[in-house]
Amino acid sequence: MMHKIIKQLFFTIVVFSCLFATAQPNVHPQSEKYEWPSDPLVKQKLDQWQNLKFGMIIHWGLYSVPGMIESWALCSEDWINRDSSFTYDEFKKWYWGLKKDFNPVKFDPDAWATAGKRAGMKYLVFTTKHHDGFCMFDTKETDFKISNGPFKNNPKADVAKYVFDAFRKKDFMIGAYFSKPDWHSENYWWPKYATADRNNNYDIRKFPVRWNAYKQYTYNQIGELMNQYGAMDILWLDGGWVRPRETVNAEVLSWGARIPEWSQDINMPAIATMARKAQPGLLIVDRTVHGPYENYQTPEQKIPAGQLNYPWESCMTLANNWGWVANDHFKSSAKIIHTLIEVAAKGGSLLLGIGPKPDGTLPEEAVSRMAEIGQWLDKNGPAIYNTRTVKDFHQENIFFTQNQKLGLQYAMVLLQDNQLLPAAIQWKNHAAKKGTQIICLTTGETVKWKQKSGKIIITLPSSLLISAIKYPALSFSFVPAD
């Protein structure tokens, strides 16, 4: 007993050496092309969606238990280290086997809806289950859940029936993260041929049988999701090479993966239909997969170089990981508010993600970091809320937004760290309307103003340039010239 102890405890360690800090390098990129929803509640609904700017996706599953990369572990692709002193069929199984100490008895939905609130996020995306299978709900498809281990007896067993209900509480939208590949099933990833990679490791048009009934299973799965869990406004569905072959492009290519000569088609024309009978208006986001089902892009880890005139969002880790890894190295809040801002001017929205420990608890620095950027928003929202595009929208450190309905437009100033204040800022093109106030954000302040030579100069309070406040950026509110 005692060495199999050992060499349990060996395996772990070895394998978090591999794994733990490895930030996944081939992240998705984002569509060449976008297509209009035409139904006119998925419309509306994407212009609520676009009015929003922050949300929050919430990576939890098996990974979580161990702290290390999420699910990609399983596949077989060059980029994946494992330790070869271990044979991949040991590594499968003591992987599966997490799910006997998947525990999470802090889990506390209600403190991560509170801490969201207070960074200023608005929407969230929770993943009900990643490419490992796992699934984060009561699903009646399959065992491999976290309301079949050792949590199964706990009142709030059924995760994301709880997460979502807390974040609707505090007025979120909501998004179900749905990863379209399923390595634990057997009829994506058959037991009688090796897994070779990603993909579904078995010619579908051979056994076209088996496909259908994986097929009936993503449909079954995600109709549990679109039925039993209250009112739904997003579906997030990552794998993208999960899609029929005649969209395969040269983005796919880009990824590294071998994309199999047969369609991995799983009818996502009957899942949408099913999805928005349950729930009318729901934004879809199969990523990558330009077309109807793709109401919003998603370029990844990455800001777009300029500005899109169609809706998207950047989704980028706070951590270095998606799920939580110990010592993870967490970016400042002054980046993520940076981050925001040049997101907002291009006319994008920014999902960030954040990963629990695996007692269901909030990683401390996570929500020191949530609360910097909620007090920023506290006072500067207005320059990112309910904002749309403007030409112009970058010169040098300050960024441009405008909304419409009020008749304003921002500008928000870029400061790095330890940086003194200027005397005055100025910036051209953006002219003010004459007599208007330009009130500093920040602080609520009205500023002295100035035109000259097509140029706006501002000169900030003295009670602004002797504060021993570090500001992030500061943003200014004008009515803008006709």
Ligand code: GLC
Contents of the next structure:
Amino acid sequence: MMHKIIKQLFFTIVVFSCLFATAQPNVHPQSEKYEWPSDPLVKQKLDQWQNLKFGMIIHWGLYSVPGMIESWALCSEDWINRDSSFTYDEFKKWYWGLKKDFNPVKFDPDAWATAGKRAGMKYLVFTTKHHDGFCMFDTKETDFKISNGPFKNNPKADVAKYVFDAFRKKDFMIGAYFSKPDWHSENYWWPKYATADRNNNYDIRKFPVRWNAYKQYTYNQIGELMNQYGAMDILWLDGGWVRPRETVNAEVLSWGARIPEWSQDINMPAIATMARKAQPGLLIVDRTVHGPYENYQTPEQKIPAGQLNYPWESCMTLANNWGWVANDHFKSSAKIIHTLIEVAAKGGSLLLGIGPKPDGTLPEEAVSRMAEIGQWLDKNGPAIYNTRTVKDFHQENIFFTQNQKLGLQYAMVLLQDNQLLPAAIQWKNHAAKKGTQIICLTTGETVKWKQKSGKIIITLPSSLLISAIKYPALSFSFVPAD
Ligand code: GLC
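Form predicted on its own done, so how does the form predicted together with the named molecule look?
Full assembly next; the chain just shown is listed first.
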């Protein structure tokens, strides 16, 4: 037993620490192009989704058990280092075996949804299946699932169902993360051959029957999720290298991963038709595969350089990893709030990554930061939610948004830790209508302002200057001059 634990720990430390040192070809780049959907229901949902601005992506799977990088350690690419005293095959065997240790007896999806709601998040994306193929829903297609291990007799064994229900009850839009590649499937990584990298390990042109079986399996699993798990808003498809060969472009090549000569085409049109029949208006996010099934773009771990005039979302981790890893470094709530402000001013949404622990609870550091973010949004939310972009959206430490329906513009002033508040705040090019009020949303007070040489100058109320509370950002609402 002790030996096993030490070995587990060792794997975790070695695999994990080495992953950081390298450039990460597992990070999806931002797409170059965008195609607006034509289906009116999809357009409508997209517009609703663009109002939400802040979502939560939960990575929870086998990798959470030892607390290591999500799935990737299984992949034999040379940016992933392992200790040479363990063979690749040994590692794989150990990893697949984690299935018997995954028993999240404290799984409490209502607590997750409560934490998400408190944070001011409005939509959820949950990993139903990551690249390792381990299913967090009760699929009929494989036994490699949470509902078939030590957790199988738990009333919430069909984990995804309870996660979706809990967030739905709190009015979240619901998204299913699903990995197109499945490294556990014998029709993706055929055990007859070595598995050299992230791709399927046989020439699909030579073995079309095997690939067709894989396609059918993928179609069936997505079918289960779309038909048996309640109302679904987003199908978030990860693993962008699984795509028709003709869609391979410079961005894909920039990943640095090998792209095989054959086409890993899973027939998205058929999947989309089936999925939207079950879930009319469903947003499909086939990451980085431009066209009708990438309804919004998903730059990862970064914010695009400027505004984009189509729907997009930055997915970013709250800590350093998507899943739970012991002693991970958590970003500060101020950092996340600044990120959210910048993302909103550039017209996007922020999907923040949280990794629950193997017992089913959320890390305390995540819960406390989420509460702090929520406190800020409680007051300043109008400057973020339901907003769209304005021209000249950024001046020094100020970002601007607008709410067209309310006829208001917002200025959000980013403050650094321990920064003393200036007595006045000013900006140009965003004039306020004469005789109207400017309100500091952060405190709820009406502020004194004047307009001088094309600049708005706000005098901060003394209450704010002497306040002991340090705000990560102040926001102001104003009626723009016509
Ligand atoms: C990347 C990673 C994947 C992770 C996803 C989340 O695609 O490779 O492991 O789940 O980003 O955005």
